[in-house]
Each structure stands twice: as structure tokens, then as C-alpha cells.
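First comes one chain, alone, set out as C-alpha cells in the form predicted on its own.
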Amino acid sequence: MQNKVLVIGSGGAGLVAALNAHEAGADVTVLTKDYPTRAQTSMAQGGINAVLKHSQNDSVEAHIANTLKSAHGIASEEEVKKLCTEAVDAVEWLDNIGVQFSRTKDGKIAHRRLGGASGDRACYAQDYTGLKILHTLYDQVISKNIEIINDRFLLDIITKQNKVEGVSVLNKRSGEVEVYSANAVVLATGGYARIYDKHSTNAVGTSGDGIAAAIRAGARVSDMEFVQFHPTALKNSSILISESARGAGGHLLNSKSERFVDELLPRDEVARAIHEEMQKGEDIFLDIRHLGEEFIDEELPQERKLAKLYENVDPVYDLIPIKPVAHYTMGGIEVDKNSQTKVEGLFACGECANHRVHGANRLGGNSLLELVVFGREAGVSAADYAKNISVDASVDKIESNNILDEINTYTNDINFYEARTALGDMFYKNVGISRDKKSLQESLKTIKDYISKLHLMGVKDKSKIYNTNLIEFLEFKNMLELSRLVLKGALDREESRGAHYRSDFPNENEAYAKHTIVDINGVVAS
């Protein structure tokens, strides 16, 4: 067999890998835990970074270095210039295929600022940009009749001698192990963030499940400590409140009515400003009132829904209540200049992957120009390496046959989903906004209870067909391995970096203007 290729994941990546995969020539097949227009994608509201050439005020230069500056010193300048430099193309290729960008009067995209930009770059579609982008890339993969398969959950990634050659999945609608022969791989499966569960912005499927299969076939994983915090959220139930409310001059207010923080900063300051106002007993809101109905209802339409229906609070009259939550994982899979891992012939894109652009602290609006420019690249390499191997069509399914048995055997003594909400209220706690090393110690050691009672932790439910129970046991055992990777790198930096604050090293420490790089052992370099 050759030239097939199969991409795991259905968001923005994982749907631009596959689009430009086929355009390069391969056989390509999706495989998606769920379906396509429920991907984390569609929750990114603000906007996609590029500097076009109607911008005013802006240059390349300078979303370069606004993207370095956020990064606090540990992006890849090489990557982040490739990352910058490509964004025009990438949201004209994007405007070409039929997204529904916003438009000034003259027929122009639209643009606004972000957080931490010192222009306005961010090309939108109102405060639906993610949606309008994913929905568009599927379509556009439907009309190319690239094979996707929904309802497919990734138990492994199968090697030989290194070397890719396959995925085992469990179908959900049957519940039977299937292998899938490949010549290269793509993962696009998303971040880690649910680990906060309840606190996060993200879907309830974003448990790393991509990252956690790579690093078991023999990938590495980096700065998995990084995790960002949106700085406006509901209070009451984490839904995302874009940043473009703040970018269109709304102002954070705590519960004096003042101004604490220029709302404008990078997250990670403009998060931890929050999180002190709140330390002092102080409640949080975002203020929109003065930007009016109709501006509102045309720029920003989705939050006043989301405010009224989840917050019962009007933006138009209201100020709404809000609190950071965890939103977007710096870490994720090593890869190189051309989207490969350690793993040969498997590729990685998109939140799941670590191409060095963020940093300690991600830009916004640089997650859906990444997706689209590595998302690319992941596409075309896996293409050209699938070209040239051959692999056996009939690779084994016996070891993920194998777990799930195991897992058959395994008690349910202990409830895992009351365990999955504890990790969540201790990582938000523990391992939140800010962290310290007896906080970091005591989570890790509670951690590691966790996964040595797994056993204890078995599924109720033993049947065959949409076993949710099953399901979701493997995405809670997944986020437990991930969860002490994460607390293995907040307790060996010991600094304050971006995202990554340590309340008992406040300050960086040019000692760890470096990375943190985990394999299946433990951490290996930094």
C-alpha cells in the first residue's frame, strides 16, 4: 500500500491537512472522534491574525515581534516569522474558498484589534470567525470527496521499528476495535485543557487523547506546563466572551465599578490582574454597555446571546459576570520544520502539536492562523513522505484489543467521574493562574493515586454500542497521564513565565529561557 494518508481529527487543522494532502496527490481519510462541525474550532470567535495589504499602521515586523513579545522568550523566531510572513496567504486562500469574512464598505476584510497587537490585524466574521472558517473547510472537503469517518475514538497509534503505520480506534457506534492502515499519519486532535474540566472554555471531548496515543508510540511532548487562560469567561458556566468585546473598547470592572488593568494587554497579564482583583474578595465584570445595540448586534452577536442565555444578563444594559478559565495548551508534540515528530511518518498539527509559535503565552488570534498555515504544511510533508513508503496493509489490533479487556477486569469501587471533577477543582486551584511548589507536590501526589487506582475506576456500563461510560474512561485516563506531564514541568520550572506563574519564583529566570521536552520517561531536556 502507498500514498495513503490519514489525518485524526476533524477541527480546523485537522480539515486544512486534509484538503492539502489531497491537493499533493495522497489517498486521504479523516477519522474523527465526533463530527466535524462540533470541533473546538467553531469556539474561536475573534479573529485571525495577518497583516493585509489594506492594513494601515501594521507590518509583518510587527506581528512578528508582538508575537515574540507574548511568547516571553521561548518561540522559535524562525517559526514565528514563517507563521507571520504566510498569514496574508492564508486568509486570502481562506477569503478564495468561501469563508464569510466581515467586510469594511468598501468590500474590504474587515480587521480589528486583539490583546496584546499593536495594530488591528485580526481578519473576522462578527464573533463567529471559527465557525464560519470550519463549516466552510468542510464543505470544501465534502466537495473534494475526501473520505471522512465520524464516531472513531483513537486508542493507538501502531509502529513498527519507528515507524508509522497505522491507528487503531474504537468504533463507537459498534464498539469493536478497527485498525486503519496508513503510510502517514496527522494528528489534529485538539489540546488538553479540559484536564480543568467545569473551569475550562474548551468541549468536554478536549482531553489530549492525540498527544497521550503519540507520546505511548514513541513521540516526545513539550512545555506542557503553558497553559493559557482566557481572561474573560461567564462566571457561572466558563463560556468564551470574545476578546474582540474588550478589542472593541470594553472595559473590565470589578465590583467598585473601576478599572484595574488595561484590558488590551497580553492574556496571561490581563488574567492574573483578574485573578489578584478576585483574591481580594472583588466580583469581575465586563462592561460593553457604552459600544451600544447596534454596534453590538452587528459586531458582536454571539456574545450577547451567549450572555443572555447563559448569564441572564442583557451586554446592551447589563454588565456581564465574568472569571478567567483555562482556554488554550501551549504544549503539545514536537515536531519539526516540516510538522513530523520522532515518530517517522507521523505528523501533527494544529492545538495538539508544539510548533514553537507561542511560547510561555499565545497571541490572540494566532491559533486559527496557525491551524491553517501548519495545518497546510502537516498536509503537504505527510503527502510527499506517504509517496515513498510502503507499509503492510494488515497491522495488528491485538494490544488495543488487549486494553480494552483489561480494562473489562477493572472494578468500579471508585466513581471516575467524581474524580474527573476533583482534578478538575484541584487543577484550577493547584495548578491554575497561579501555582506554587507545595501546591504543584500536592497535586502530583494526588495524581499519581489517581492512576495507580485506576483499576478501581472500571465502567458501569459493559456493553457494546455509543458506550459513552467506556468513552469517557479513556479520555479521563488519557488527561491523568497528561495532568502529571503538566505538573512534571510546572514543578522543574522554577520561574514565572507567561501563562506559567510561580508564586514563589515571580520573576524569569533567563536559566529557563528554554524548553521543557518530555518523552514516555519523564522529562528528558529542557
The other form holds:
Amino acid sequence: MQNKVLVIGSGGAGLVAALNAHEAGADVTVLTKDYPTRAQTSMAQGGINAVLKHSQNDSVEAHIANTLKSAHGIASEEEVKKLCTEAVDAVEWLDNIGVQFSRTKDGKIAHRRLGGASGDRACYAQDYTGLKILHTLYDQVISKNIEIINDRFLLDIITKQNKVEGVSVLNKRSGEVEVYSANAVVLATGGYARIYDKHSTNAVGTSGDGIAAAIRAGARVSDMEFVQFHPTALKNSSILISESARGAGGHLLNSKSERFVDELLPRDEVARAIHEEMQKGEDIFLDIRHLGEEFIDEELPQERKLAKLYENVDPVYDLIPIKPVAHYTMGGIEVDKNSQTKVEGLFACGECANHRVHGANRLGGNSLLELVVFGREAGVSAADYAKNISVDASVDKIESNNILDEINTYTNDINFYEARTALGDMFYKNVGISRDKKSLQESLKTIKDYISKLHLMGVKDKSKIYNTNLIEFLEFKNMLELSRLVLKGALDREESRGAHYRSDFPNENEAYAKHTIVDINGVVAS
Amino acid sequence: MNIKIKRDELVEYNVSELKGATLLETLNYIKTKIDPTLTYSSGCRSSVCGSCAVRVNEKEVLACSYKVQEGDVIEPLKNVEVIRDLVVNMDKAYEFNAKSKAWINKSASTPDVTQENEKLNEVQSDCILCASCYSACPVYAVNPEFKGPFSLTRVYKYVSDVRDSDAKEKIDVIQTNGIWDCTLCNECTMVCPQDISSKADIEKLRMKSTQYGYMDPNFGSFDGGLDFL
Ligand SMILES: Cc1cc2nc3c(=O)[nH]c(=O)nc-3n(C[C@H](O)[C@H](O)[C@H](O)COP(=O)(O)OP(=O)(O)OC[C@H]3O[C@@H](n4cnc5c(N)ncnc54)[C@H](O)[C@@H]3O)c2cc1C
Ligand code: SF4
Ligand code: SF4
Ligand code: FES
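Switch from the form predicted on its own, shown above, to the form predicted in complex with the partner chain and output its structure.
First the chain shown before, then all remaining chains and molecules of the complex.
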């Protein structure tokens, strides 16, 4: 077999990788657990950062400086430079393939400001930026006739002597395990913020499946303790109200209608300020009434719709009740300069990877950018690698079958959905915006307890056909595995840095200005 | 409060515990607390990923934006194969995007898009591919190969884009099983959660087609009918 590149996941990162691997001459197949346009990337609202040629009072240097500052000392300067320098090209490419960016009066791509940025540099398509980017990428993928296979859930990455040979997936429609062999595999399966269950802005399937599979296959992950909390999610549903609402001049108010924080500080600082107010018993609101109906309908139409639908308030006339919830996971699979993991031929990009550009706190608008810049790098690297390597096309699927057979023997003494809810509640309380040794240790104990009881939390639905009960169990199992790593990292890091705030160690400590790297056997380096 | 869900047969569920819940929240409640075998799709839970379209009392809605009411009858989308309960197979429906060549043909140098250009197809590019329109369209009963509302809206999106260099190619492919098969019944517009009117886009594509020298084939057959007299 030659040149076969499999891309797992069809969000922005996966589709960019697929397009680039294809262009670099590989025979590409995309596997996804749902359908391409349904990925979480569709939910991104605020924008994608790039200092374009017509940008005023802004520079690539400022973009780099802001990103590094927000990362609190644990980003790679080299990678951040790559990210910010290639941003112009990334956005121009998106423009070329048809993304409907909002425009200025003189026909240039419009910019707006997001938190932590010294200039207006988020390019946006109203507040449907992710939706329009993802759909345009999808249209390009079908134009190139790249094969996409839907409804396939990644179980495991198949390796031999630390070299990738393919993947095993569960065909959701038939219930059968299938094996796809490949010369190279690109993981683009998204983050793990659904560990926080209902206290997260994320789409339901954001359970870190690819990261868990990568560790099982011998890859390393890093910085898992860094989870970003977004300051403004709707109070009842955790649905995001974009940062662009604050960027445009929205205010944060407490119950006494007082402002209490500079709304444009980076997310970690704003989220902590809100958290402190809430600890005092305050309710917190986002106020954009003064922006006016016309502006809101033009620039923030989705925000108005979401607030009306999910919180029963109209932001043109009412305050929007909000709370901070888990939003983005900075940690992920360790990759080298070519986006390759510790497993040969296994590449990663997007939120599941850690390219060391976000460090301890991601800047709004840098994630969509990362999908394009590193999606391209991963796609090209995988294609290059695939050209020069041959693999056995008859890899076997015994192991993944074993896992499913084993799960089949689990009893139903405990409803795992209840455990999933409890895990989310516990993480929000104990491993959230503020943590301390006691709360973390307690949580670790609970996680270990859950893991030891998994065999009592089996799957009730025994059907082979589209068994979402089984899929959700597999996701829950992955989340438990990752929870442990988040806790391990958070316990070891006895300091506060960016999104990781330890109330028992409230200061940044130079001794910890490094990455927490973990493999299947535990902490490798920190 | 009781609702009925079409599975192998209609099954009634008591969801009195929920107040003012969306249909998706209700389905989640049933799945996690009453019956884990209930099968449906969801993703963003905020009306933007297009995963959760179903029919409630015979009208297409997004489960995550519809507020449940007493006696609602929930069914899967039409015109697509049901895999299980409310989950349908979208492969064939999505293939019409490829068959309609709904993508940009990049020009050598991309012209600047003005604010007016962008407004021309801003609404069309809000499509979330939920397939509500596809389910509501009556043409599939007679022509399963109809390229259909969302694909044609996508074609309109690209042919109206100044960055596209080959509108003709797309106009060519939508002549058969495309724009002329539409009955202009407007059902697609009525159910679109993103306020897109595929019917209006199809009418605009018909106008564009005549500019490219195509004619309404239905007139042809009508003439044939007159010959008969
Ligand atoms: C509400 C919201 C708003 C945001 N707004 C912005 C913004 O304005 N700007 C910005 O820069 N960033 C934003 N972000 C962050 C950004 O959207 C995400 O980080 C980014 O979209 C992640 O893209 P991805 O391609 O890595 O993963 P995803 O888009 O999450 O895609 C993951 C893909 O992997 C597939 N997959 C997962 N597990 C499996 C499995 N087991 N088997 C097979 N396939 C699998 C999924 O089906 C999916 O196709 C926002 C995030 C959220 C939640
Ligand atoms: S046009 Fe509207 S109804 Fe049809 S798929 Fe798109 S969003 Fe859904
Ligand atoms: S207007 Fe045309 S595309 Fe829309 S539902 Fe009616 S027949 Fe189908
Ligand atoms: S869950 Fe995404 S549209 Fe309903």
C-alpha cells in the first residue's frame, strides 16, 4: 500500500489536513464519528486572528507578543511566530476558497477586537465564523473528490514497533469493528472540555477520544491541566455568548449593576473576576443594550438569537445572565515541528494537539487560526511521510474487538449517565476556575473509584445498529482516562499560571515554567 | 406531559418533570433516565451544527431549538433512510452537493469582495445542512434524483460569488434533476431554521439559466401538449 493517509475527524483541522495531504499527493480518506459539517468548529463565532496587509495600528509582532503574554511563559516562541506569521496566508487562502468574511466599506476583510489583543485583528463572518469556514472547507473537500466516511467512531490506533499501521473504528451503522490500514494517520478529533459535562460550551461529542487513543498507542500528551473557562456562557444552558460582544463594548455587571473588571483582559483574568463576584453571592450579567439593535443585528445576530432562545432574554432590551464555563482545552497530544507525535507516522492537529502556541491560556481567535496553520503542516507532513513508508495492509482488529466484548460483560448496577453528570459537577467545582490540593486529591480519588467501577456501569442497549448508548459509554471511558491526567497535572503544578489557578499557591513560580508531559506510564517530564 | 416518539412504532413517554425544555433536552432526559435505547443525533445544542433536525407534528424543526408541548409526535426526517429511531442516513442527500458542483472554482487572482457582494449571499452561507428543507420537499416523492433545496441554495451561493470563475459549469449541471424540477411550493422556506429560501434561490438560478441560454423544459412539454389539441 502506498501513500494512504487517514484523517480522523472532520472539523476545521481535519478538513484542512485532508486538503493539504491530498494536494501533496496522498491518497486521503477522512473518517468521522458524525458528518463533516457537524463538528464543533461550526460553533466558533468570534473570529480568526490575522494581521492583514490593510490592518492599521497593528503588527504581526504585536500578535506574537499578545499570544506569548497570554501563554504565561509556556508557549514555544518559534511555534507562536509560525502561527502569527502564517496567519495572513491562512486567512487569504480561506478568502480565496469562498469564506464569506464580513467586509469593510472599502471591500476589505473586517476586523474586530477580542480579549487580550492590542489591536482589532479577529477576521469574522458575522458571528458565524466557524460555520462558514467549516462549510467552505467541506465544499472544497468534495470538489477534490476526497473520500469521507461518516459514522465511524475511532477505537484504537494500530501500531507495530511504535509505527502506525492504521486504525480500528466502530461502524456506528452496522455495529461492526472495521480496520483501515494506512501509511500515516492524522488525528484531528478535537478537545476534551466535555469532561465538565453541562458546565461546558462544547458540543456533546467533545470527549477527547483521539487524545485517549493516542496515549494508548504510545504517544505523549502535555499540559492537560490547562483548561480555559470562557467568561460569558448563558447561565442556564452554558451556550456561549461570543467574546466579540465584549470586544464591541459590552459590559459585565453584578447584581448591583456595577462593572467590576476590565472586560477586555484575557479570559483567565475575566473568568476569575466573575468567579470571585459569584462567590460573594452576586449574579453576573452581560450588558450589550447600549450597542443598539442595528449593530447587534448586523454584527451579532447569532448572539441575539441564542439569548432569546436559550435564556429567554432579548439582549437589545435585557441584561443577559451569564457564568464562566469550560470552553477550550490547551493540553493535548505532544507533537514535534512537523506535527508528528511520538508514534512514527501518527500526526495530530487542531484542539486535540498541543502545538505549544496557547501555553497556559489561549487567546480568542487563535484556535481557528491554529486549525489552518497546523492542519496544513500536519497534512503535508503526513503525505510526505506516507510516500516513503510501506505498511502491511492486513493489520488485525483483535484488540478493539476485545474491548467491545469486554464491555458487553459489564453489568448495569450503576447508570453511567449519572456518573457522567457527577463527574462534570465535581470537575466544575473542584477542578474549575480555582483549585487547591485538597479538592484535587478528593477528585482524583473519585475518578479512580469510577474507573474501578466501570465494570458495573455497563451499556443497557444491546443492539448492534446505531448504538449511541455504547458510543456514549466509550466517550465516558475516554473522559475518565483524561480526567486522571488533568488532575495529575493540576496536582503536580503547585503554582498559578494562566488558566490554572491554585488558591493554595496563588503566584506564578518560575520553577514551573515548563510543560507537564505524560505518557501511558505517568509523568515523563515536567 | 406526554409526548410520542416514532420508533419501530409510536412510543409514549411521560416527561412531566421537565418545564419549558427543548426537545433535545427532553430526548436527553428520556435517554439518560428512562430508556437508554432511544436513538437520535445531536451536537452543538445551539442550532448551528445541523445534527438534530426531526419532525414534530409533521413539521421539520431542530430538536435543540424547539420547546416541547403536550401531545407532540416526534418522527425522523422524510426522504432519507431511517437507520434507527430518529437517526437517518444523510449520505445520499449530501451527495447532491457534489453532484451540483457546489464549490468555488478559484480564479487565478481573487477579486476583492465588496460589502454589497458579501451581502448577496450572506444568508445562503448561513446554511447548517440540517436537511429540514430536504425532508419537507415534495419533489422526492416523484424524483429521488432531484438535487434538492439545500444543494441548489449552495449553488446559488457560489454562482453569485464574484470570486467564482466558472458559474457556467454549475448552471449546466443543475439543468437536469435540478431547478426545473422544483414546483416552487415554498415548503423548504417554511421550515428552514436559518431563514433561507431555497425556493427564491431556485427562481434566481432559473433567471441566471435563461441568461446562459437555457429554457424552461416544462414550456417545451406544454407546447407538446398543444400539438395534441
Ligand atoms: C462555542 C465555541 C465558540 C468558539 N469560538 C471560537 C472563535 O471565535 N475563534 C476561535 O479561534 N476559536 C473558537 N472556538 C474554539 C474552536 O472552535 C475549536 O478549538 C476548534 O473548532 C476545534 O477544531 P478541531 O478541528 O480541532 O475539532 P472539532 O471541530 O471539535 O472536530 C473534531 C472532529 O473529530 C471527530 N471525532 C471526535 N472523536 C472522534 C472519534 N472517536 N472517532 C471519529 N471521529 C471523531 C468529530 O466528529 C469532529 O469531526 C470556539 C469553541 C466553541 C465551543
Ligand atoms: S437551507 Fe435551511 S433547512 Fe435547508 S439544510 Fe440549510 S439550514 Fe437546513
Ligand atoms: S420550493 Fe422547490 S425545493 Fe422548495 S420544497 Fe418546494 S419543490 Fe422543493
Ligand atoms: S444540536 Fe446542533 S443544531 Fe441542534
